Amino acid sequence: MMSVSTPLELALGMPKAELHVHIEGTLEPELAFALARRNGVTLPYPDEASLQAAYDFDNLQRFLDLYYACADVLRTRADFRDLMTAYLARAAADGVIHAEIFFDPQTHTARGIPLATLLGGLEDGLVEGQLRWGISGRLILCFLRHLSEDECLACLDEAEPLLGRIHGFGLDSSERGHPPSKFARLFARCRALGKPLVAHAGEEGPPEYITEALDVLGVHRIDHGVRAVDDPEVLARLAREGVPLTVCPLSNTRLCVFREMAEHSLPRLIAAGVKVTINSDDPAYFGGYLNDNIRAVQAAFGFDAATWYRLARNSFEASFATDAEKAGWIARLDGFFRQRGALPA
């Protein structure tokens, strides 16, 4: 006989892809603290409880402030590697099947680490996870905005070489008082490479922002996004051009972007109808990763499991991966939900 999942059991059990994590963030206290006896570094934290306890911010800046602290402690591929494969473990646990995983090379080359090293630590880590765990995976790099636009493009100069192992670019850091439009001609350079691109907008921005980043950058997804209820034409056109959001539900109450969980843009996002995905950001600072943002998302709003469906469903659609890998991901999440008896009509 058959058996009833839950709304709840569905979505944690269901093939998922994540879209917005930043590789930086998924670093852990105890791996933290392993890299820095490796490499003879000294974090100002004595022990992982008193980091642990450091991970209480109430803004962007002051998650920021720690988050490139901890940075440091990454030095050499092995550290990128093993770095990749502890998150790729967590992910596999939670049902990822796919990854679109953020990377700041400038937090590292700043501090003299090439561009090469850390990539091809990150790549090194992919292969694990794919030869352990099945996860297809594609590397995202993003520029800093709080960094000057000359400064970003001596990082794409930087990176122009080694192209053909990056599968798209993106923008993030602190959002106020950098809007989209600093870096118009950085990303008229990406565009004419030819790779697909993302950038952060409408999480602290206004909905102008992600206006912005529509039509000056040119971007093919948002990552955040959540303002854009503030703004019915911008919300509408989300809906209208099917400009996907990948939002980090943790991460934005966690910020202070939105008080409560109750409070949160989601239900209102997808009532109108944008292809919204859920995402982790920032695991290790945030309280969580994708599954914990699940149960946190699932507690406030009660999702039925059509919606968990469609969630799923535009993981998948919203990634950068081939037509026939999307379709394979496709049918293996409709195998789920009608092995279970909940395949939406």
Contents of the next structure:
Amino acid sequence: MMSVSTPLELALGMPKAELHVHIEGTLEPELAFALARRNGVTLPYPDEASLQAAYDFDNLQRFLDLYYACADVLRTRADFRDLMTAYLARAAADGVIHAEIFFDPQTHTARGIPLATLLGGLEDGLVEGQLRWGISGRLILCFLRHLSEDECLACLDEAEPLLGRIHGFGLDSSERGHPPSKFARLFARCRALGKPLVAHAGEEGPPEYITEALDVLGVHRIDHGVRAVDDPEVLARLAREGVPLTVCPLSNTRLCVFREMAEHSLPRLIAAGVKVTINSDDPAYFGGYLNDNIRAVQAAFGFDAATWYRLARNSFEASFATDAEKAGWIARLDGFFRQRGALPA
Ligand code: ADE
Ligand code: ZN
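Having seen the form predicted on its own, I'd like the form predicted together with adenine now, please.
What follows is the whole complex; the chain from before opens it.
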């Protein structure tokens, strides 16, 4: 007799893309201490347990302070390779077949690490991930919005000779007080380079930041965007224009954007017809990788198979891959659901 898969089993096993993950946010305590020993660096915590105990954040800034401190253990090309390989191994185990991965060069170049060193290490990891697990990976360079626009322009100057190795540009770090409009000149230059663009907006910041990211920066996707529900016009616009949101449920509850998962805006975004995707953001800090996010969402909302199919399909459609790649991945997704008698009509 054919066993019938539950919606959760389908969601955990289905092929999917991850479009919002910060490579620095995949640094597990165990690897952080291993790299600290390897590089003779002292972390501000004596051991893994006390570091992990500090993962109790009440807002974005509290998390960012620790995240930047831990990134100090990343020094060599091999460190960045090991970080990437460790993430891809976990992502592959969760059914991720394509990942668009953020990196924050300014966090490292400010410490004297050359951009070519960190980029080379991340690419070494991507090659290994493709060979070992068949994962396709792309790198998105994120600018740190707590820094000045001139500092970000200098980062872009440094990146220009390496442009062929950078798939797109993004904007992250402290949102409050750093509106997208602060980076109008920077993103005008990025737009002229013809690369895909994203920005964190509407995570802690208001819905107007989502509008600015679209109208002033010209981004193609919004990272988070969960506060769009606070403004019906912004919400309707996202749905009408098919702007994808890369939503990170565990991140939002860990950083107290929502008090608990049951209060998350995800079902309201889906009901409004927004092209939502589910992602892990900084999985080492927020309690888990993509399938941990799926488990937490399913425990709160009990989505049906058709909703999970739609979320996976959105992850491919919203990716910055070629149409041929997207069609191939969607065919794999369809095959997965069809084989289990669960392909929605
Ligand atoms: N950098 C890493 N994680 C981030 C987040 N959730 N928001 C803004 N910047 C980040
Ligand atoms: Zn993020």
